[in-house]
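Only one chain is included here, represented as structure tokens and corresponding to the form predicted alone.
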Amino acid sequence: MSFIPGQPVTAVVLHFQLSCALQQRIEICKLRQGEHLILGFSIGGGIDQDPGQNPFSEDKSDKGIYVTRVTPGGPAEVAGLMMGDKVMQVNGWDMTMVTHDQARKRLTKKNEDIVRLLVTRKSLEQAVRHSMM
């Protein structure tokens, strides 16, 4: 695609509908164990670790949380999070840019009984690109 002054630039509003496209809304609600609450997954990632032992990361280099273990019939499973997703919102708050204490704290709030989740997915983006072909 090549770029022809005054003409439209059809480019950036396909990279905004694919990434819109891309991104899922999930919402878990807790299960409460006693004292506990249960979200019934686990995460790896952030920018304090090393991004080379990310198994989800295609280069290397991302730095994101991911899911790496969703508990088989728990809330995550149930409300339809995958292991391999990747984070980028906990109820409203950025998650590209976090430790993984960070997230970690973010996600297991006990005053929270739902957590809002938007999250990308490999599955999401090959379908997407699959389709525009």
Given for the second form:
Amino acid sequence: MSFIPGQPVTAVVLHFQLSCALQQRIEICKLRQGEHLILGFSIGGGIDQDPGQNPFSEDKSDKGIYVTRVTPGGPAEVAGLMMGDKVMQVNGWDMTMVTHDQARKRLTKKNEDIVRLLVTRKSLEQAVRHSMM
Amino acid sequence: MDTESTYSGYSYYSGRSRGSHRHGERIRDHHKSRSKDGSRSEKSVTINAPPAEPLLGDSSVLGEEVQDDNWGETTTAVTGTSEHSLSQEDIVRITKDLEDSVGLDCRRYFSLTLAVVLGLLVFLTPLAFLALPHLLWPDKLLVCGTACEGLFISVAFKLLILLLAVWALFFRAPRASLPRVFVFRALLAVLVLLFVVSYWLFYGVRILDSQDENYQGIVQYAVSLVDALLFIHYLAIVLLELRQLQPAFSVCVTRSTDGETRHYNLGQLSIQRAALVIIENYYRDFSVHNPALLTASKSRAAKHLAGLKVYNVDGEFPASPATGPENNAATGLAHSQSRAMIAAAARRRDTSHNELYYEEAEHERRVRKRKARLVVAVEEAFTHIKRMQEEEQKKAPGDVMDPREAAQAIFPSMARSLQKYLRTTRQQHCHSMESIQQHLAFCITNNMTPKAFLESYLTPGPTLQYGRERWLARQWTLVSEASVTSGLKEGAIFLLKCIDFSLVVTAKRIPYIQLSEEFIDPKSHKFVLRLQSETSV
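Moving from the form predicted alone to the form predicted together with its partner chain:
First the chain shown before, then all remaining chains and molecules of the complex.
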């Protein structure tokens, strides 16, 4: 916040969920479809993949897991997940330095019905930055 | 194929004053004069038949009215002369050749005699060295042993090789005549003469005067002379033949009329020899010079000039006779007039670019249309001819034609479309009816397709493809600021003038290339896949 003497100070009211450093927690309840538990989104990326082809990352050497597609009407969309989000944690497990297959496995554990994701969003950062200026 | 260039009087006198033997050039000139005499008799019956008329001969056969829409384009006038007429060009050319030949004959014979004399001197000297002791003091001489007689064989074979080598290098028919003497040959002749004279001096003083009895020593002396002559011949090969092979200069040759440019790599040559190489390559590489293609730009230039006129309303006459101050005023007036003209021309809004664009598009369309008609006509004409097999020859002996008659039989069906195409591309004066029929007979004989027959008419070929009268091989003049016997240098510029055009030649040195190496281990070629998978969860 910039303070100019004599001018009114602008204050930003941050939402409760945004209080932890530009990241968002999303809770997705898996949907049972036939014999599969699906979450309703697709992931791309990983340390064994080529980061240059990721359309959502700002830094083209970022090998993190990104959400590439969200099925309309699926559990992920209902929970508020958006395309382009970078998945940082799944149920407490770190997702920034995993291979693509490890990420898939962590998301599709058969004994879990709810996954709690910690995601970062570009638009989120920009919105906060703009409001703070 | 000889080329002769006109020589200035300066070069003639400079050659004489050198006092050296120009036997190389003499030989070339001598051979050239002999061949020229043979060709001169052909020249008196050269026929320059006007090309347009003969191709129209078939129109009466077809029976339709000849309303040739391009009749206004034919520029040649048919004069009512006989077959043995000479055009003005021919007369000028013949008189010029006569003058040249009378002037150069003495030069050629002089150099030829000098060359023959030098050759005989060189060849007979070792033999004289061997024979004179036997003639002058036979009784005092020691007997020639085995080693000495073995040296006789060596002398004989070396002299034979020297004879063949000198003939191969110096005495063959020249292919061109250059304006100035060939410097290296002159220098070599001087060197050989000095060499032989010094050997004779030594022989005269130390052997003849003292009447040496050691005949083996004399024979070895003669062998050393022949060896040294062979080494001089080796030097001659390096100077005359090898030095020019390694490329050192890149020359850029541009034709002044239409800007066609080629680049050649040459070795270290004198300017006149480089000019000779360039002319020989010109005949092979450059398309034939067609003055009819340049009329369009000339008419545009004339239109530019005709657009503006300068009128002087102040009453001063710039053409008045010159006295000091008045002259300055006149030139100042002329300068201001030309500057005013340039400024006015720049401001004038003219649409000549528009005309040029549409004219070119129209011409292109017309050429393509005529070409399509021509190709169809020729293909159809070729289907009427079939090569007869051996077995059929015995069965049906009637109505069999040789290639020339076959060409004459199918020519009328394609003649008109070919003539129209040549007129549109302005090539009609390059091909006469006789040459077209000859070419057709040639293609029929060699089983060529219609496309192969047409190739020489669709694209203008090199000058050698056309008749001899287009070669203009005797009309080249070398124009150079530097002496023509000096070597090519970086940035040398000279001109090769022919009658209608000139070739501008610039020389540049080929750069010194520094090549470095880099080693790649074959095991270092490793690859990974670029993955980007997407998984649905």
